[in-house]
Amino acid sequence: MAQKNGGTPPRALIIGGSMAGLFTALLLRKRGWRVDVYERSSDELASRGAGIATHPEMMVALDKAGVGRDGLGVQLDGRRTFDKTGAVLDENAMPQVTTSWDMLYIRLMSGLPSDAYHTGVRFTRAEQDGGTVTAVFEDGTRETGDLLIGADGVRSTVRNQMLPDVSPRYAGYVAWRGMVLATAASDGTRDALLGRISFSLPLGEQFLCYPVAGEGGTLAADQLRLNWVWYRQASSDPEFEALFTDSDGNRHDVSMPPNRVHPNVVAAMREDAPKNLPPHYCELITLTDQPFLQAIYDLESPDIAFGRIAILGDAAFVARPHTGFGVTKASGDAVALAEALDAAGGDIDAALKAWRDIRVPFGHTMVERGRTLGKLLDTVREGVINDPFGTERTTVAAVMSETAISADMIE
């Protein structure tokens, strides 16, 4: 067990109660740390819907966090790409497990005592004094610990204090997302889409879909959901402003709640679907009551450790979602931090330096990987190309074989 001088366990203050914060909290608690997680949202985060591709790195992190990997998601057999008519262009065998945001969140929360997780608490700044760091919150309360970890996402308040000149950089396109109960779809759509990750590649766009667990993490066959994502260009300022101005006229930057997307914007997206996508994807869009909208960003931090303050997960690096690596990278950041603390024998400063030397280069690598995958939106759709990965493949083959793969598969 980790001990400070005098036998008191060290204390970690974790700002942000999503995936990165929960992985970090569980891993540090297993090492004897006192941990408190502070989440600014008062809402139940498990209600947030999105699909997640899993990788071996995440499975290892779940085991090390003490919550296990069994029954985590839906086992898929391979990948398939459809043309606009719904005919199969190409397919391959790439087994993978997909899970849902709520299923993973519930599993991680099950390992954390309720009194260690604080909601509706807004962090404003950190103050350091030698070997301690104090979190100051909006209501004036202060908490002091030995390490403060910013796991508060792409718009991180912790990162903004440490690196005020670092901000997300818009990639020029957006993602529409939705989730549909599979049994609500037609037999033909279920037959086409269940059991695999599937794609469609209109010029300058990408659509993908895969099944995930049902609400509450159930894997019952009649409760599985089909998670879909449609990447679309929005490169000009007027295009972006039109998409991200909500029904009350308020401007958003990264995403907004589904019920705030302007009805005219949703209607225009639905109208475009039959012009670009195969019929079964159009059916999913029609069945989605409130699709939500996300801007695609890159984010790179030149450093992730500042005295007794660290940032990880999306607070430190954001790679485009084509990598399918966001949650896995967050879990890897947390594992690497915990193991660096082990190796340093209680020397927190030495541990943070060693951790930074490992995870900063990895973060840059994943961001660049996301940019490279993003280039596949613009490549030709037919014939053999000299793709961004330096191999002679069709765009279809490159997308299917390079999207959402494990780090050990990246050359």
Ligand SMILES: Cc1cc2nc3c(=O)[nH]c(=O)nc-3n(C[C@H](O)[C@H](O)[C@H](O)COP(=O)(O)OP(=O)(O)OC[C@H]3O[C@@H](n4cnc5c(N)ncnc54)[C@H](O)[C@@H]3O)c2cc1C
Given for the second form:
Amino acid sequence: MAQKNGGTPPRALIIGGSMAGLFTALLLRKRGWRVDVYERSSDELASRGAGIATHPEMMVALDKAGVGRDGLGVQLDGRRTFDKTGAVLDENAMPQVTTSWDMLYIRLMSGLPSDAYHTGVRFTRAEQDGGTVTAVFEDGTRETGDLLIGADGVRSTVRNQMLPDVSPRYAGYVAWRGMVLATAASDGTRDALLGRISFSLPLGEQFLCYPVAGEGGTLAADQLRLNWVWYRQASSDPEFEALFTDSDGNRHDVSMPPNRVHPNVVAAMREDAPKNLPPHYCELITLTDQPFLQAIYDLESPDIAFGRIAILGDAAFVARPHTGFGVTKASGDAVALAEALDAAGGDIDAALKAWRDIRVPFGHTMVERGRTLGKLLDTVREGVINDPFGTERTTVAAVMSETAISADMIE
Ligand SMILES: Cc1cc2nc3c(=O)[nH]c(=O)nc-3n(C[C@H](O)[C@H](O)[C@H](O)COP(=O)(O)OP(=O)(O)OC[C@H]3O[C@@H](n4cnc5c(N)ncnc54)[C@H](O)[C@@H]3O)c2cc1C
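What's the form predicted together with this ligand like, now that we've got the form predicted on its own?
Time for the whole complex; same chain goes first.
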């Protein structure tokens, strides 16, 4: 168990109570650290609904964090691509488990005592003094510890203080997202979409869909949901501005919560669906009460450790979601940090140096991978393409075999 001189456990201040923050909190607590997580949102984060592809690396992290991998999601058999009429263009066998953001959040929170998780607390800045670091919050309160972890996402305040010149770069397209109870869909749509990841590749766009657990994490067959994502191009401005200005005229830049997207913007997207997508995807869009929007960004940080401050998860690197790897990467950052602390025998400064040497190159690799996958949106459907992976494959085959795969499958 970790101890400082004098026998007290070291203390971590974790900014951000989402995936990266929770994995880090659990792994440090297992090593005897005193941990406090500070989350600015006072809403129940479990209501953030979205599907998440999993990989073996994430399963290992869940085991190491002490919350286990059993019953984490829906076992899928393979992948399939439909043309615009709904006919199958191609399919393959690629087993994978999909989960949902709420299921993972509930699982991770189950391992953390409630008094270690503080909501409605906005971090504003950090102050370092030798071997200690102090977090200063918007309400003026201050907390001091041995390590401050910035797990505060793509618009990280911690990163902004440490790396003011680094900011996310908009990739030129957005993701529309939604979830529908599978039993609400027609028999034909359910048959087509359950049990696999399904794609469609309208020119310059990409649609994908997969089943995930029901609300609250249930795997009951009649509660499964169909999670869909539709990548569509949107020039920086004025298109982006129109999409990301909410019903009250407020401008957003990363995501638009389900109830904030302007009704006219949703109506235009629904109108476009039949022009671009096969009938069963159009059905899902019609059945989705409140589709929501996320902008696609690349983010790379030249460093992730600054004295007693570290950044991880999306605060450090954001790889485009075609990698299906954001949560797995966050969990891997946390595992690598915990293991570096073990290897350094409690020497926090030495551990941070060793950790950064492993995770900075990995972060760059994943961001580059996301960019390459993004190029598939620009290639011609069905033909042999100028394959960004350097093989003579159709776009369909490349998308199906390269999207959301585990890091050790990447060549
Ligand atoms: C369309 C799309 C599909 C995706 N699909 C997948 C997938 O299939 N598989 C996968 O693994 N990943 C996927 N991802 C990526 C994944 O969602 C992210 O990588 C992951 O949520 C990152 O977790 P995080 O904890 O680092 O950051 P976040 O989830 O962004 O959390 C940051 C937290 O910090 C809090 N915070 C921010 N600022 C402050 C502050 N000043 N003070 C206190 N708290 C603060 C925020 O409220 C938030 O809760 C997808 C992303 C998108 C956009």
